[in-house]
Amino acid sequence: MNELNRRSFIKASALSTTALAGLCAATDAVAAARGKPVRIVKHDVVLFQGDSITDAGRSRDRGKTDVANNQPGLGNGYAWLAAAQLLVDRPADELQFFNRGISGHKVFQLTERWQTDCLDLKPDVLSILIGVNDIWHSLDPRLGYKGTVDIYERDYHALVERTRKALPKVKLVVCEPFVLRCGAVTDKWFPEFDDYRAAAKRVADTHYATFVPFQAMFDAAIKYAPPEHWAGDGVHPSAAGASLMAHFWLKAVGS
């Protein structure tokens, strides 16, 4: 980590120096095992896609969302933190970052808006984090969602195949869906949630994408601070959780 990133990470994580050093070493070791990294190069357009974890309260004002590198349009989560770090570190590279995450979405809802919210933007790097709602909404009978892990994986493969066909040179990043065992996350999520994680990994492997193992990262993190520190409801990351995600995403993509 460079000094600017280290200072911001320490502030957000609120851990002791010793604990922070151990956490960085543990999560960096996980990142190093993720396979061949994506390389973000000069003039790349980088698009973050997904649900509320990516959305992170981003503005829906087209004047903000349609302008690259606009903080309100990028939200307040890991996507903005990762983008900001690269913009600080590489000001001459003219990188462009966009966020099209939408809270509550599942894979089939990404599909419904994919032309406008992905293909038309022609990203050079596409990062997708999706899956927690695909299981969460199926566990709540009030929502009436009947999705399964098989539907999730089938739709995810189809989405990536469509993307590869339209954008054959796109550099793809598939992020592992994750939860922490607190808040809304109870025993009824398991072991099914692990099947969704495995499905995301198969999508990444099949389509030669860089895989970002966020669950492994948080599994390492809870050795240094309790689950509630990283995500109070077990799903949506705190400032500390988002900061850790941004650091880890940058490590995993090799930026």
Contents of the next structure:
2 protein chains.
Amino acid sequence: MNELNRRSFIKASALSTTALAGLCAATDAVAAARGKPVRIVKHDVVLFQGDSITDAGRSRDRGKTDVANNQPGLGNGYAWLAAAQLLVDRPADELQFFNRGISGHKVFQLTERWQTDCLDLKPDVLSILIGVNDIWHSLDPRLGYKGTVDIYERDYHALVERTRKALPKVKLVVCEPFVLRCGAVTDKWFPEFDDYRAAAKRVADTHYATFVPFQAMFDAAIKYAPPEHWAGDGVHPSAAGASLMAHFWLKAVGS
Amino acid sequence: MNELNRRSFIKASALSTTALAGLCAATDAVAAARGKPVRIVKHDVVLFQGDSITDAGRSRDRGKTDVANNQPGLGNGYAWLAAAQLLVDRPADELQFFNRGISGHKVFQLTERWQTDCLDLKPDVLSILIGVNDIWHSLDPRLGYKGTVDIYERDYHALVERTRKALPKVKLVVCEPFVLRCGAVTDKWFPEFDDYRAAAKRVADTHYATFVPFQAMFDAAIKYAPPEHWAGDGVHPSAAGASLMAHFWLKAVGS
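Condition change, the form predicted on its own to the form predicted in complex with a further copy of the same chain:
So here's everything in the complex, that chain up top.
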């Protein structure tokens, strides 16, 4: 679906009522899980989804990405680091990690490839980090992207709702979009960026997902090293930034 | 003390009996701590000591190294990553991290600078990773280093004993020297390298230190990515290797 059609679709489809009905169904499905932290248990299939931060240079070769726990398929970012740490810690648990992050993607692009790149993989644990391009690409007039925080939140709710329907038992992790105040991240990102963060939090809360507050983490981290140390361009984490994210993600999911 | 004098000193000083007596004293001093894992608690001063793996490009500027928790002074390796993770997790605990690793150093060089670079800092937690140069430099005839595993173990025991006397309450962490089978690490390192690892383990056990089995960790890690991924030259960890070390160190010390 191209951008124009997509926006028309959003306007035409009365998402507010269908979303509400869907949310009620999803709420029933996951009510039992309320208050329980996500836990990664033996034999779990863990899928990381998102944009370039998750992608982190992973291979596009299906021979590599379709094999669980394969470093080239998992990239060099927080997803791989978190996976490697759990795999080394728990060799007998036969955990399977996959990464389907794609650089530059926004929520609607996850939606377009969700069947093959999420639902067909039948993850037990699904971790999503999406949002920075949804605002970034809207700030650059050359890109012609007209997304808003409302579109982001509606699309994100719909995506999670669809996931809950297809995979009622999936353990959901919604990661907070974050930026560091340096590089490409200028004052014009604010306060709008905070709205995107808040929207991601509402998605997590609505669907009883574990929320990983990466922005709060990086806000704490800049007390010990400047923003550039954690993400040179303000968006893409350095090795230190990715390592901190992996640590924090593992704590948040209660692994 | 130069190398020749040092070796003469070792031969002349009947270390076996003094070491034994010292070990008994040290044993009394730390007997109460036996079986208790090291724990990093509020207000602890944590010192990382070792060679290039700990150093990891840290600043030599005293204006930076003498300030706790300062990234340039802590380098870019496992020490900094572990410190950053704890600092972000526990901002109210006022932990203080220092790094005094120096590239190329062997145990006897730690001994030479131990007063200023360890005892004077009065750490509550002391983590040592030393040994890879003790063997590496002995394998390269151009370097003229004549160390042996016995010298390594005696020097290491003496160093820890001296530390226990000066700082009876110090919480000790002895990290296992490790290599990956790639780069500079050839077959001629073995089986001698395993003797160095075993010696480090004996030092840890004798002094009731927490032992961090990095070799076992990397042996597990190479099931998921080749040795070069974790340490290109077999000795110096990559970002992924350092991240894994930080994770593992934090688990081992029971932070």
